[in-house]
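Only one chain is shown below, in structure tokens, and it's the form predicted on its own.
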Amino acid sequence: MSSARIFDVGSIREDFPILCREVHGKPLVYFDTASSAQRPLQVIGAVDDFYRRHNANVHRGVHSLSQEATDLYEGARGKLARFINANSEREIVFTRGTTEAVNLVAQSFLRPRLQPGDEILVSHMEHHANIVPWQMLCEQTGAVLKVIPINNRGELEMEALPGLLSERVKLLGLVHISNALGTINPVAEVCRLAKSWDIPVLIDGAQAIPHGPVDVQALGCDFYCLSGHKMYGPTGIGALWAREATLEAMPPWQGGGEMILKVTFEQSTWNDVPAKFEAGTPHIAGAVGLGAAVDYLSSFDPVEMVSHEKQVLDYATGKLEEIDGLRIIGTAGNKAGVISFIIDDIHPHDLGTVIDHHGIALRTGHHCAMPVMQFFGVPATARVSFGLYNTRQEVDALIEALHSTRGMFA
């Protein structure tokens, strides 16, 4: 990509000016991007713009800033289409994060497809929020919830799905890349599998859109989710992808203002889509604060990207292989920049707690990913996790913190 900005760690981190802060008296050592990555100069400026110059509701008012607010509100609706190789931004639904867009599909486009006995197929590695909506759906209607096993490493056991698959199966469901793990799901290969059965399939996108291209035409996706705060951009955003006629079959899931074309009191007709599902004032700064993180992401050669996060990913892992008594939980061969790990006779949260003392910033729980826990025999791990603006030196200061808190608890 010539016109890619030069993928340089060093100014990048310079665009994060979180990383400049120390806390307890350390450098700020940031392994927590799974969660909620960090903002850079470019998001954080572009919001507050928004405030400053252009605040006003959107759609519909005549006035000069309502015509800017919309204009920037349906630019970052065009930034993402682009950027997710959609047909049309009229397939993205600004949803306030990866959770409300699978609760959309659950309700709008499963729940008036589901008869009792029929099933909704998953994988043991998936976020409660890919798993609780359809567990509230089987509840409703009497459909089954049925679960791909994997393996220990981590990984799918692709052997087993074709065997889960049946005229029942009403909808897949599947994470692209594990949040607890790190793995990286061989999605174009379940969808090709599901569509023999003609079986839709939502993709819970939250973890791989910020680390690597993501074409939804050629995974060949029904649905596609995605939280703007993983992808440097601000929380309470996010998008739902699907094909327009997809969303046009789908009846609205929440009433109210700009979903509809006409309200009496005897009957109100919908707006076209995506407007049908976007009820309400939005949250327009978030918009646009998402579409300033789709410019920022789409100005470096993401194979670049995709190279520097692995590298320090690989670092990381080797060296956290030699701490004695360390346990790396997911060790798939396709894996993303997560590491879950467990120290003999530490307990995750004490483990965190010390490692903050040494500035450094990881999770520590069960990271909202139960069932994955429960799979490796463990109440809670470690994880640390890797962002653009992540580098070996980073590394290095976890390592000697790890060995120092090993000595506390020998």
Ligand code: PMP
Second form
Amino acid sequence: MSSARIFDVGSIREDFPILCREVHGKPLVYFDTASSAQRPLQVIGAVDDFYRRHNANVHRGVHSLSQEATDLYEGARGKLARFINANSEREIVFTRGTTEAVNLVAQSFLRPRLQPGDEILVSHMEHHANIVPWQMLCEQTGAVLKVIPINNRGELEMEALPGLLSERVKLLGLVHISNALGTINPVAEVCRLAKSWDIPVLIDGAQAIPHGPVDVQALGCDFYCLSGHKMYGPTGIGALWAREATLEAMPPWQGGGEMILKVTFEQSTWNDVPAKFEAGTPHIAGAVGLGAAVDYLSSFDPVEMVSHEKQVLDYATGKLEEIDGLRIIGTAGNKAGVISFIIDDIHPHDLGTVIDHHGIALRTGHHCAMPVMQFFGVPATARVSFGLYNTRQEVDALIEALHSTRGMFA
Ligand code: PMP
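Moving from the form predicted on its own to the form predicted together with this ligand:
Everything in the complex follows now, all chains and molecules, and the chain you saw is the first one.
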């Protein structure tokens, strides 16, 4: 990629004004990107510019501002489509995020197809967003939720998968990268196996999308769900990708303005895709910010970006392993920038609170993946997660803080 920006962490950090601030008198170290990434000036500026200069409702106005807002909103759809190698922008439905995208597929695509006794397959490492909507659907239809097991390293038990596939399975939902363990799943291989039974596959891409190129066509999935705030964009905006023919065949799931062609009291008819799935005024500024986030991520050579994050991950893993009594939860062979851990009998919440006083933001809890915690027999973990702005020096600050915290609890 000859036009790519040189991957220089120092200059990248200058894009993120929040990284200059202090917390409890210490320079902020932000290790909670898996919960929500920080926003670069490019995204903040795009949202600011939208409200200052172009703000109006989309699709409905002949006036100039409305047309500008529509162009920006639809332009963001096109950017996202190209970013994930969709066939066209009509394959992108804007949603509030991954959670809403999964619920949309559950209610619009799957619900009409389910009979009592049918099965929905998910893995043991799913975020609640890829469990609970299917459980609700099972309650509504009499279908049954089945689980692909994981091993002690936090990897999918691929040997168990063929035995779980059958004509009863009406959808397989899988997380691309686990937010609790960092495991990168062999998505293309799972899709290939599912296809031999004609089973549609939904991929929860919330964590994968900021960590390298995603090509929905190469993966071979049927649905891909993502969130803007995980990829350096705004909260409250995300997307569902599905092939146009799939979306065409799905009924709308929310009714209202924008999603109709004609309304009478007797009957209404639906707009084309993707508008059919975007009832009401959308999060226009959010979409504009998401488009700017796509531009931002696309400005880097993905290989350099992935390699930087991997270096920080490997460095941090090595350093954490040296700490007495520290156990890493999730040691898959193929991992992205997430490390969950526990230390002796220090409760992760206590650890997080003390570490915060060192200016370091890490996450503690079940990470919306309670079945993962149950599998590993822990109530919670502490989790550090990395973005393109993190450095080895920040890891050193964490290690120092962990040593002094251990001393406090000894
Ligand atoms: N799936 C995974 C793997 C996640 O990490 C998250 C966010 N923590 C979600 C789904 C839900 O994303 P959102 O809250 O943006 O809808």
